[in-house]
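This document starts with one chain, in the form predicted on its own, laid out as structure tokens.
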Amino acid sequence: MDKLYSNATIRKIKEEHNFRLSKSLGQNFLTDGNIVAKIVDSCEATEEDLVIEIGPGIGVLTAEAAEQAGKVVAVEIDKNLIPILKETLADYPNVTVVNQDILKTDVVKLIEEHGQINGKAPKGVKVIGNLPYYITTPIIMKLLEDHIPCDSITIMMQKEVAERIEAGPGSKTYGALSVAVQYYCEVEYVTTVPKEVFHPRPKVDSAVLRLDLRKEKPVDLIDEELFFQVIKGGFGQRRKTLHNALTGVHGLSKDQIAEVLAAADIAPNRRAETLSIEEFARIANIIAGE
């Protein structure tokens, strides 16, 4: 049998199982072995590690990860792919496929129930996946906000989203997503993936990012929820100055926001896209301390 990522194999599987790719689920299967290897190699899984895969499709990444990891738990929302995965992954006893929606899955519980390797807890947990474009951000934020006990998240996504995540202050692509992800993780851009290596071919290029979960956060916060409120308020209307954009956050008036910004030593006419994580934290901590 050809490699799982070959166009010939994908066509054969589709015909034999009468399977139709779902546009609504954002299904685009990877057909380049070098990219498959790069994603799995980048997550640096060992035989003592558990890999959680989001959206295995027909098992292209899954099979590669199973060669390196002690165990792979693949979460697939499409029930029509489950019999296909049983067939394509039959040679990998260290793979468990779970038919669930990752956005509704308790990943911590999933790790507890399926994550043991030879009766022991895994040394490390790595997340990998080729994420559907339309739910990339909700998936990433769910994993981070649920504080799942993982070391890294190595995922493919729309290139534009990857650029937003890794952007720094002053960049046009820097926004709430950049600050949120960088608060939780150190971001590494792994590789660009051209649209030509997918079946069917999407309209845009993709990119792979590795997000290493921080053991210590980059800033000390009095109130984490308030910190995210400040970020959301600041970027809610990008063209507005901070003085105007933050008015109403935590119920504060325009005059009160002016006082907060003065105390934080941040000019009121600056815009959110110019602020560092440290400056957002300073604003949030001053508000929380009042």
Contents of the next structure:
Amino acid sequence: MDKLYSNATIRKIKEEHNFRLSKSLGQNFLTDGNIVAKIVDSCEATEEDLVIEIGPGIGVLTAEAAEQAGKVVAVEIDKNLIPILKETLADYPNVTVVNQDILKTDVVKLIEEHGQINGKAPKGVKVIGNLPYYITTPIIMKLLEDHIPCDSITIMMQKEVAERIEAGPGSKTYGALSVAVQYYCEVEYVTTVPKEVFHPRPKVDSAVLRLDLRKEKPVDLIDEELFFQVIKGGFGQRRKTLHNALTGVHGLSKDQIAEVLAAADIAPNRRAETLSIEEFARIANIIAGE
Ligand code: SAM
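With the form predicted on its own already on screen, would you show the form predicted together with S-adenosylmethionine?
First the chain shown before, then all remaining chains and molecules of the complex.
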């Protein structure tokens, strides 16, 4: 058989299985072995680790991950890909494919049910994936908010989303997503991926990020939910000053927000896009303490 990551193989699989690529499921398959290796190598899985893959497609990343990790559990929503994966991954007994929607999957349970390596719990858990672009943000936020027991998430996404995630204060692309992801993870930009290495070609370039889950959060919070409310409120109306944008958050009046900002030593005419995570935390903790 040709290499799995090639246009020829994809064409052959389409023909033999009467398989049609689904645009609405974000099916842009990788055709470049270097990128496949780069993503899997970046996650640094060992024989004692479990890899959870989101959206295996025809299994290019899955096969590569199965060579390195003790076990791979791949979650694929498209039932038409299941018989194909059975064939393409036949040589890898350490792979389990589940036909599920990742957004509806209890990942903690998935790890308990399928994650054992030689009857033992895995040493580490790494998530990988070439994500369907239409739900990149919901997938990332679900994994983080569900507090799944994993060490890192190495994923490919639209380049523009990767730039938003890694942006810092003062940057145009800095927003609620940057703060939320950076609160949970250390973000590393692994590589840019040109659109030419996909079948079919998407309209935009992609990028791979590695998100390392923090053992300790970068700020101490009295109320995590309130912190996220402040971030949402602040960025919800980007053009407004903090004083105006935060009015109404946690039911606070304009005067009360003025008092909170004064206590936090943050000028009321600043905008959310200039605030560091630490400054958002200061505001949230003052509101929580009142
Ligand atoms: N990993 C393959 C590759 O790199 O060639 C395929 C990547 S393709 C961009 C995204 C994959 O995610 C597709 O196989 C698609 O069917 C699957 N997918 C889309 N939505 C999903 C969901 N909600 N849950 C699980 N898989 C999903």
